[in-house]
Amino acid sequence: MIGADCNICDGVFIENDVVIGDRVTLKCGVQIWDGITLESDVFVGPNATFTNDPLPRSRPPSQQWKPSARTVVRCSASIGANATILPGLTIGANSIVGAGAVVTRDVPPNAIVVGNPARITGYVDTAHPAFEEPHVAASRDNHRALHVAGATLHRMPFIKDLKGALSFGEIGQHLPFEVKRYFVIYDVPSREVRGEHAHYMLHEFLICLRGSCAVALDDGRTRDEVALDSPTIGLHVPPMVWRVHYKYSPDAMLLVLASDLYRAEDYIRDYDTFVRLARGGPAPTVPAAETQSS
């Protein structure tokens, strides 16, 4: 199935159980085999290569062969020339894969994402925003406002001297909700993505106390990517932003703080929902439940 709008170039190659979206891109020497669906929008580079079959072998012409799963590339993604997308995956919606990527994972969305294997190495329309940027605005000397509603990056007090160094926060003054709960991420491979999630209602606040880590953050509309590379910048979430944590250096010790016990129904792991409730109006009350320890 073919949608309305779309260009096709030369040389493309469309097998049969294959579903593709109105206003799609396909460039020179593309293939797309069985069990591949491109939703709308979606641009794929001269030459780019899918797979559908994990483990490829010759197979005689009685036996019927069909695809593991299906290969997803979701709206408004771009693939660059010659990547590989390898079979089963997803690619995000709104994400871009690299020229020569070799994509063996999904994607998330809004993810830019390069090399061999892929890994993410930003995220679309992202704002970077630091304490020396001077269109951040301030709302007291010690915290700044992001560009995501309701996040703030604070600058927490250094005291140095022949001793050593030392950093604090006080509930109140510098951390903006009482602590509950603390958990550290640490020793995380740097290819790894963590985080990936929003809260309805928890708040939290992160410092990264040794190396460095981003944290990408999404209220459903704009998009702020934070460096935690020192004990003194701390970071706070409130609900309903969607964080993901990456680009971490292999000594990186991340503190987080908590406004609530851990509660499992409090996180909204579906990226699609969450901007559906982002946008949509208030977030549906979390009903109440014995907590447990994370």
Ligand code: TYD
Contents of the next structure:
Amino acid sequence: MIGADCNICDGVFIENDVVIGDRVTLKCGVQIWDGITLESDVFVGPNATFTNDPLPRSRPPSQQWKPSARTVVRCSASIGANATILPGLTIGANSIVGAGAVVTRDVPPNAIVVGNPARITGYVDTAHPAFEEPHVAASRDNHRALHVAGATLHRMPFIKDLKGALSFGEIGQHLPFEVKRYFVIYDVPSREVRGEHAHYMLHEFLICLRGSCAVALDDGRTRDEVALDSPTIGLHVPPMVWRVHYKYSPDAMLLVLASDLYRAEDYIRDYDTFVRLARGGPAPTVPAAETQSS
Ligand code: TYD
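Alternate state requested, the form predicted together with thymidine-5'-diphosphate (shown: the form predicted alone):
What follows is the entire complex, opening with the chain shown before.
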């Protein structure tokens, strides 16, 4: 099935069990095998290669292998020239796969991935606010609004003398909510991406006590990426903000202060559901707690 207004260039091969949406561009030399779905507005660069057999062998025609899991390229994703996509993966909406990348894992929505194996290097249309930037409004109590709704970056008090360095925060003055729980993330293999969820009701305050990591925030309309590379920088992530932590240095130790106890029901783990709610779907309500762990 091929949608309307597609741009299919010379030397493109399209097999049978294929779904291609509207306004898809397939540049020269692309082969779309059985088991591949390209949603609307996808761009596939010259000679990008889709694979559909995880264990390819030469087989007689009577034993031809059929794909079990589909490869799905979601709306508005772009795949660069000569990239290779392994079978059964989902390339998230609006993501970008760099030229020549070898994609071995699912690509999250809006992510930019490059290399072999492909790794996330950033997120599209993302601002990188820091304290120095003039467009980030300064306030007297040393916190600044980010582009993402309700998120703020805080400069924590810092005292350094001959005995060493000390930083602190007090609820009400430096911390924007009462803390009921903390957790610490450390020993993260640097390639790993954590987070990838939003909360219905929970506030979190992140401080990277050692090393560094990056936090990408998304309120369903705008995106920020913040580098946490000092124990004197705090990041307030309010409810209904999608967050991803990545680019962990090997020594990174991320302290997270939370406004409530751990409740699995408070998590939104599906990005499409999050965007629908964040853009004015039904008012966010926390699903009823079945159990509450401490
Ligand atoms: P999870 O939130 O999935 O981590 P991340 O989003 O950073 O990848 O948490 C991993 C596991 O830890 C999960 O099984 C729930 C458990 N957990 C708790 O029991 N209490 C907590 O306070 C947190 C944050 C996690």
